[in-house]
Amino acid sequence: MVQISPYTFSAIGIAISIGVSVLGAAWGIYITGSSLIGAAIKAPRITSKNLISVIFCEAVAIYGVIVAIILQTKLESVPASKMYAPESLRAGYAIFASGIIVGFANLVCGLCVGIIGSSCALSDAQNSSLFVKILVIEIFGSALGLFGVIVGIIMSAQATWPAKTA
């Protein structure tokens, strides 16, 4: 693993951060949207107010984009002589691990919010007094993505590249 450039690890981590986060958001929107459309046949009134569940799912993708931008700013050029220095490897691995944590936390968050949003739409179609109660639970599910973002930012703080020599 030492022969793989730390920039490769960094790039893969950044790609996983945004790619898997978008996958989680898409999966959540699919789950919520299909239930919302199905339940709207019985109760058309639920369509507009249950779109908040789709917005929560979309926020998951935005978390991934934000972290990918933050991780991208952590990249610095390093002379070839210091490419495989321990400090360079640590920085590459830190960005890689941060991207993986954020990506998979957002994947799970997207699924969680999608499933809760689905049950929110179906419950609201049956009994409109349940909407706010389930929405509160959906907010707690959405917090999982924020926890992943916070952990990813803390981990990426370890990404310090070797100083350039003049």
Contents of the next structure:
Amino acid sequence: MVQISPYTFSAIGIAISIGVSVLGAAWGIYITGSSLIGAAIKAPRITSKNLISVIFCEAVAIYGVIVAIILQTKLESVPASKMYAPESLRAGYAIFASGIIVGFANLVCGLCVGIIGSSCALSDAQNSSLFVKILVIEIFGSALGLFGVIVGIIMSAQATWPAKTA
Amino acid sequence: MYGFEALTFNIHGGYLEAVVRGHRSSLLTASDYNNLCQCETLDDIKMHLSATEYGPYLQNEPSPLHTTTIVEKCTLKLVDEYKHMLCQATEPLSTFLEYITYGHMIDNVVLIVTGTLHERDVQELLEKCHPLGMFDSIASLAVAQNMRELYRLVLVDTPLAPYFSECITSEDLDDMNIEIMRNTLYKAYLEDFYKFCKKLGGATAEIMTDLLAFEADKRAVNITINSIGTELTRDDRKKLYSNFGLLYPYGHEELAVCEDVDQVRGALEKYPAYQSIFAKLSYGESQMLDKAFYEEEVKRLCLAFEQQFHYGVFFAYMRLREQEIRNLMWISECVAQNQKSRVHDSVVFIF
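Mind giving me the form predicted in complex with its partner chain, seeing as the form predicted on its own was just shown?
Expanding to the full complex; the earlier chain stays at the top.
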């Protein structure tokens, strides 16, 4: 383990944070979108309101981008002698973990919001008083992604590389 | 995996499921039926129906209307919706949708064969066939003289071919044998459909096996009651029961030896689900049995819509629509024959 450079871990963490979040957002959007299109044939009034579900899924991808940008500002160069010092390793692992936290939390959040959004579109088409109530469930679902972002940012805040001078 | 269909169902089936749920919202409600039951003439019925989704289909019909025209146009609407869904579907949904129509195909085949036996004109028979069950070579059914020719000439190319292996036994076609043929075919079809649904797995398997089991049991009871007093032997009767469902195998043993309706009631009261159906009828009465069964079926079909991400909604919608067309036919007939007091005898409200 100590032979792998901490920069590898950091880079993979950043990649996972953005890549897997976008996967979750896209998955959620297609689940909602296909049901929304079909249901809007008989009930065209639902289209504008139900775009909120798609926006919630999209927000998940934005969280991933924000965290990826924050993480990449934490990367600093250290001289080769210090690369395997415990401090560097710790910083590398912190960025890696932060990326995984954000990526997978956003993946499941995107899925959750997508499935609820699909049910929301179908029930709104039958009975419009249900929309606001199911929207509350979606809001709780999208809070999951937010938890992931908060924890990820806290993790990455402690990613301090060793100082350049010895 | 059961429970995780939500993740991938919408790739191929999401749009069509939403479309079918939209169609379901246009089924006639109890208030529509109340309005229709109060109509005096068929033109009143046409006027009420033009406010519902059936409007475009009925508006060009000239008066005087016939009940058969109303039913035909309503069936046409169902066929249009079905064809729209079928052409948008991918596997395995397209196979599933095709399975739903095999029952009508069997009915059409039997209709043409019976009609030919009684020397009716082929064109006239073709017009009476159900449009969902048409296939290309259906007109040439009238040419066949016995089972083997029937099979060899026509049926081997249709999807019904595998169901015929069980009934090629009897050679000549007379009225009794044709009914037996119809029930044997239907039994083979139900078992095939059941196996197919089980293979699909997940929520589809669970919901569809439930609905098909009820269908199989309903047919078993109907076969029993209809064959009381005929020369159908007990073994033959038992061969017509499907090999799945709540009544299999012990209920079938009891039903096979029943000689009148009260014995049937006794056999079925051991099953709580069916006991409630028979509780609605008083002793010795069997006319209302059909309506009781339809009511129970409608209740179960509506429950299929409670879950999302499965194919059972398509089957349930087709059956509910057929029930609605049966209701409309009954109401139109009662109005046309001035028997409005009997209108509520056979109308099953869907919601």
